[in-house]
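We begin with a single chain expressed as structure tokens, specifically the form predicted on its own.
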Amino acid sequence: MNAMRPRRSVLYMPGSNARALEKAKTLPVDALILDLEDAVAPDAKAVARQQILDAVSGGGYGHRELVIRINGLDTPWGAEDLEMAAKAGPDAILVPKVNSAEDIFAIGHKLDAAGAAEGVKIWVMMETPKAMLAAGEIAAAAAAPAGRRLSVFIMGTNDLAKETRARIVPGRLPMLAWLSTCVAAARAFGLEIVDGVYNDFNNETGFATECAEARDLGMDGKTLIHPKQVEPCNAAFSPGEAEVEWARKIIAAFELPENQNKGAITVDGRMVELLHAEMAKRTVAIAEAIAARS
């Protein structure tokens, strides 16, 4: 199985704040988003551009990914932002309000055009109806050349309530359908997904029962707009000890000789299949890349 990279925790960080760009070098998070869009004043984007990127050129994030959301390109500031990300070379650029296929593979041609690296990834958030009705049309556009990059669907879940006048309520009811929609579209052309943030950060208790929520969906983690959501969040998206220890077991039990060309066995007074034995694999290798960070 190829190397895990965990993204249980996702933190949105202001290009305009120069002092939380510097703060976030020391936090326990997975990903950081640099943000021009949402999170910056118009008349505060073009130093916001600049700050992020002497940020990303200057390195000292040690582990943690890092992400520039651009403006939409059909805004004033989004041309500018994709050629600046380019050229700081993230580890992804996140773009706002995709609605299609061509809009990954717009994105895709004018980041080979601005010599951007084959290793800069395209992350898109999902924040639309159209979006929500063309999930898995965009996530198949992975598998073409010009959408090659894609590689992760962000849920914006803030302006999914916005333009469908549903309600974000305890359990998120009205947006379960999309959700679990994009969270199929991701697996079936191998994307990742992070859930949308809990806008409520000082409810402990709250933010917790959506990220169990989250975990339960498939979702491979949540975005956050607080530092002090970042360690629950670790936790909640963290396979614990006995899961892990269960997974080692299941692994193991198919390596004996006399288990290898079965397709289900017992073990401990359980049927597992092969099928279980690939989760396992994976619960392990992200857990030992969780471990790899402490």
Contents of the next structure:
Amino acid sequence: MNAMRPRRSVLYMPGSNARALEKAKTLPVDALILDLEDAVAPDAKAVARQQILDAVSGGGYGHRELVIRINGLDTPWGAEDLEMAAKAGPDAILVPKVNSAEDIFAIGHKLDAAGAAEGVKIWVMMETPKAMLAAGEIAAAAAAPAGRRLSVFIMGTNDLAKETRARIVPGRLPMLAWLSTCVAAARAFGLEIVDGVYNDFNNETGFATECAEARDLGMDGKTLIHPKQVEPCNAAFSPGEAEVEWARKIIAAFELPENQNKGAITVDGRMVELLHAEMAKRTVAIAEAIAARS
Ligand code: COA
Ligand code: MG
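Let me have the form predicted in complex with coenzyme A (COA) next, following on from the form predicted on its own.
Let's see the whole complex now, leading with the same chain.
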């Protein structure tokens, strides 16, 4: 499905902010979300659309994945946003407020009809109560022809808080069930999943804690709102040196002749199974992909 592509840091920027679009070319982010939706006021939508088209067509973003967040198709701007995105050819379009598998199919058909290249993926905002209830069905859309472009879930925690009245508190207990359900749904169908934003961007400790929490929940990375969040986020979602070393040790142990036909062995006094060797291979691969990037 997804090649080993780090998606630790995914930075939003308003498409109306030309300075941010330019600055993004120098930031050590894995992906950029060029926004036409929540971060752009109605009067600025047309200018933002043109600036995003120019930025994506102009290139200069190197390894950074470019994702255009369009307005919903039920808004006055959605159809034109989608046309522009199909023409610009970003790595993906990000669709807000999806509620069902049918929403994925509708976007898929529209992208096909607009002539979008096959490489243009669909990312979706998981941010409505209906999406929480239908997370598995939405992820399963990726297995159908019209949903084949679906590749990433982005948690929209601010909208979820608004729609459900759950509060955003340290530890996020009120949202934990939804976050975990979306992780399970994404993994069940080979998708990646990126956590919601941390609004209090000057609170470094709170942010680091939430990054670690998201990583432990199984998320691939976190969406960001400010450049100062990029480096701590990359650090939180990169396997640490000790983790990579342990992974290599497990792989090497299973490669020993005496362990060829074993499913469980002891390494440094701990039981490890073949499944740990598989996890270790992923850890090493992602560490190598990150190293290749810097
Ligand atoms: N992407 C790229 N660059 C950004 C940026 C972003 N999201 N946010 C700020 N910057 C840049 C600024 O342009 C400025 O660059 P410069 O000093 O080189 O000119 C620098 O980072 C410092 O910015 P700062 O003054 O601290 O922030 P601000 O007051 O200009 O903006 C926000 C604060 C929150 C309005 C801004 O960070 C923002 O728009 N974030 C994204 C919001 C968004 O997209 N929300 C939708 C999804 S939740
Ligand atoms: Mg939103």
